[in-house]
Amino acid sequence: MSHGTSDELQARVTGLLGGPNVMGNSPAFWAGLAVAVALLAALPVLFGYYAAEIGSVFLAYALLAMSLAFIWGYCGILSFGQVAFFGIGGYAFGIVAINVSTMGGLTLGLVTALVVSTLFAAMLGYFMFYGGVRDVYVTILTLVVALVLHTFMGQTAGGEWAVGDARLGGFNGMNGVPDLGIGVGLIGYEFGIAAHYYVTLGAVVATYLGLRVLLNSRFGYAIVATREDETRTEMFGYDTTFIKFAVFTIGGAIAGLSGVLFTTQNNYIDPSVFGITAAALPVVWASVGGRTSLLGTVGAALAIQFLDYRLAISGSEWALVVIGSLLVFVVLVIPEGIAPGLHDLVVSRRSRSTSAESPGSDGGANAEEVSD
C-alpha cells in the first residue's frame, strides 16, 4: 500500500470515528483504549474461568449502560425502561432456545430476542413520541412499563405459565436457558465460559465504535441538535419526533442484546431484572460516569458493579448505600459526571499550557484570555 493511500485510509477512519460529538480523538486516547481492551482480553488468561464468568456479566451491564448513555446523553431522553428491553431480550432468547433444542435454535433465539426487544422499543417509542409524550413524562412512563413487567412476570409461577417447554417460573425464574451459540440445524458452535466472555467484550467494543460512527454522521449531528434545542432543530427542517423515535429504538436493540448476553451467561433470568433497583442502576452508571461519554458510562458500570460484587461476597449489606452516596457526591461535585469533568480539566490545562508557551505569554493579555 502506497503512503498516499495509507494516509487517505487513515483520514477516512479518523473522520468516521472522530468528531466533536464524542470525547476522545487524540492518539493518546486511542492508545489508552487499546491498552484497556487488551487488559480486559487478558482477564480469563490471568485470573481463570471464574473471572471470565463474572466479567461477562459486568460487560453485559456495560452494554446496557451504553444504551442509556446513547439515548439520554446524546438525545436527552431519560429512560428507566432500558431494563424492560434487557429482560424481554433475555426471556425471548430463553423461550426459543429451550423449545428449539438445536444449534439452529440458538441462532433463532438470538435473532428472535433482538427482533422482539427492538420491536417493543419501537412500539413504545412510537406511542410516546408520536403521541406527544415529552420530558419527565417519558421518564415516568418508561419506569411504569418496567414495573408492570416486573409485576406481571412475578405472577407466572404456575405450571400454566409456560411457552412450550419453557416455564416462566415467576420469581423462581426461568431455569435451563442454554449457552449462547450459533449454527444451523444440528451443526454449529456453542460458546463456553471464555468464548462467551470474548463475544461479550467484542459486542461492547463493536457497539462503542458503531455508536461513535453514528454520532459523527449527519444523523448524529441532528441527534445532538435535538438534545440541545429541539425547537430550533425543527426550524431547520429536521423531524425531531422521528429522531427521538429512532434513537430510542436503537437503544432498545442494544439493551436487548445485553439481556441475551446476561441470560446466556447465567443460564437463568427472573423478574428482578425489571425491578426498580435494576431500572435505576443504568441511570446511576450514566450519571457517575458521565452521560455524554459512552466510555465514561461503560467504565462507571464496570467499576460500580465490581464494587457491588466485592461488597456482596464480603457479606456487607452496604452496597446500595455506598453506590447511592457515590451518586450524590458526583451529582453535587461533578454534575456532568467523572469522564466529562476530567475531559474538561485536561482541555483547560492544555489550553492554559499552550497559551503560556505562545510568544508574548509573559505579558498579561494571554493570561486574561485564558481566564475569560
Given for the second form:
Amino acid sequence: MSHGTSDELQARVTGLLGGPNVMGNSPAFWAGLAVAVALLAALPVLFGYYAAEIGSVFLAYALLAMSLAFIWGYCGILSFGQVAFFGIGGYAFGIVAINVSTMGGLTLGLVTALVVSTLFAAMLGYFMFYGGVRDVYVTILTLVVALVLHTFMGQTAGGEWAVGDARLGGFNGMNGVPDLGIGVGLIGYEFGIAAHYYVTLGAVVATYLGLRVLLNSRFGYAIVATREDETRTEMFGYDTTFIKFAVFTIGGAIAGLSGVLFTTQNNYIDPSVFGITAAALPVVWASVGGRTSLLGTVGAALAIQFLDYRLAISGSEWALVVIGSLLVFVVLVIPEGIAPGLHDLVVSRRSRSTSAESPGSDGGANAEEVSD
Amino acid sequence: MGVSDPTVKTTPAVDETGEGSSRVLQTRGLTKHFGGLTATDEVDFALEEGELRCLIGPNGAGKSTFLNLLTGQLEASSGSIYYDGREITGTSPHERVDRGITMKFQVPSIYDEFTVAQNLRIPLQQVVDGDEYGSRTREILERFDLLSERETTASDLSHGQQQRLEIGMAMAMEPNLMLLDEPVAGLSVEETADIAELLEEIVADDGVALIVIEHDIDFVESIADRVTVLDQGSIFREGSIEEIRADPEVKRIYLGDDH
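Shown: the form predicted on its own; wanted: the form predicted together with its partner chain:
Then the entire complex follows, led off by the chain already shown.
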C-alpha cells in the first residue's frame, strides 16, 4: 500500500516541478543536480573558509543570473537593469542594519531590502508595462535606471549623504555593513562565513525549485505564452500586461535578495554595482548559459565569475576581454546558449536511440557546469 | 492570477429598436480614425445569435479595422459596441474574451514552438480545471482531426492543420461569437472545403455566431447566410449571397469584371 502512495506522491512532485516549460525532467537530470548541489555543499569543507567566502559571492551572482533568466528567458523581457534591484537591495540592507545595530536589525534589514527592491521593481514595471513600453525600449529604460543610480550614488561622498549612522560614501562605498543574521531584538544568530555560504546556496536552490513550480503552473504557461505571442495570448483572455508586470516584479525581488546576500558577504557596497560593466554581466551569463535554462544561466554565472576571478588573481588585465570574446563566440555558434544547445543535442540523440521514451533532459551537461 | 477580471462594469444596452433580444452583437455609429483617414465610418451592424455572416469588400474597405474594434485590439474613436445586450465599448481584449468573443487571426498565429497539446493548454486552462485538460484536449483533437499530431511541434504542421488547430484553440474557449479573418487564405481546394464544413458545424452544433472576413467569393457562397459589403469604411450593402452577387453596384466596387 505504502508503495502506491509513494508513487503517487512522486508523481505529484514531478508534476509540480516538471513539465514542458522547463528543461531537465529526467531522473538522470535530478541525480546530476543532486550531485552538483552536494559538491557545492562540500566546498567549504574541502577548500576552507576562503573558498566559502568567494563561493558566497559567486552564488549571489548566480541568484541574480536566475532573476534575469526568469524574466528574459521565460517572459521575453530583456532587462538590462537587474543590477538596479540588486544594488538597491544591498544599500537598503546596509542602511537599516547599520542604524538598528541589534540582531533584530539584521532581520529587519533583510525584510526592508526585499520590500524596497520589490516595490522599486513593481513601480518601474508598472510605469513601463501599463505605459505601453515594450521590447528594446524596456531594455534601454532599465539600463538607464541602473546608470542613473550609478551616477546618483557616486555623488553621495559628502557627509550630508547619510541616513542616520549609515554614510552612503559616494564612490568610496558604504562600509561596515554587518553580516546577515536572523533574530528578534538582541537575541539571534549572525551568520559566519560558512553559514552565510549555506544560506546563499539554500537561497539559490530554493529559488530554482520555486521558479520551476511557478513555471509549470497555470501561470507559468501564461508566462511562456506571453513570450511566444503576446497578442495571441491576450486573445485567449490573459491579461498579458499584468503577467509582464508580475514577472518583472518577481525578478526584481530575486535580484534584491541576491544583492543582500552579496553585500552582507563583502560587508560593503559601492556604486560600481550599478555600473555598465556590472549591468552587462547578467546579460552575458544568460546569453552564454542559455536564457531559457535557469540552471544553464546559473552555471554560466558561476563559471564565468570563477574564470574572471582566476584571471584577476593571476594578475591578468584581460578578464573582461576574455568574457567578451566568450560571449561573441557563443552568440555566433550557439545563439540560444550552451545549456539549450546541449539539451537539444541530448534530446535528439535520445529520440534517435529510443523513440518511445519521453523527451527532456540536460542533466549531465548542467551538473558539470554547476560543479565548476 | 490576474488573468481575468470578472468585476468589469457593464451598462445595459440601450436598444431603441426593442428587437435586440436575439442579437449577439450590435454596433452603433462605430467610427475609427487613423489621423486624417477614416477607416470605419459610422458603422451600424447587427448579428443574430448563431448567425454566420461574411464580411466582404475591396482592400482598404475597413474590414480588418472593424474586426479589431470588435476584439478591442483597437479603440473606437466614437460609437459603441453591444455584446449580449451589454455595452463593451472601451473594455480590454481579454475582458471581451472572458465574455465569449474569440478571434482567429489572418496569419495562423498558433504558438510555433509549442506542441499541439501545449497550444491547446493555453485556451483550455482558461475554461476548465487541471484534471480535465487531458480529456478536453483529446476531444478537441479528435474533432479537429489532429489526434495523431498531439506531440508534434506546431510549426511542423501543414498549413491546413495549423488552421484547424487555431480554430480548435478558439473553440476551446467555448465562445459565443468567433471572428475569423480570412480563414482559408492560402489553403488548397480540399482544405478550404474542410474549413467550410467545420465552420458550418460550429454554427449548427455549437450555436456559435461567426463573422468571417473573406475574399474568396466561392467560399463565401458555400457558407454564408448573409453577407455584409463594406466599402470605404461604411456598410455598402447587406443581404443574402444571391442578392449581393446580383447587385451591379457591388460588382463594380468589389467583384470586378470577371464575375
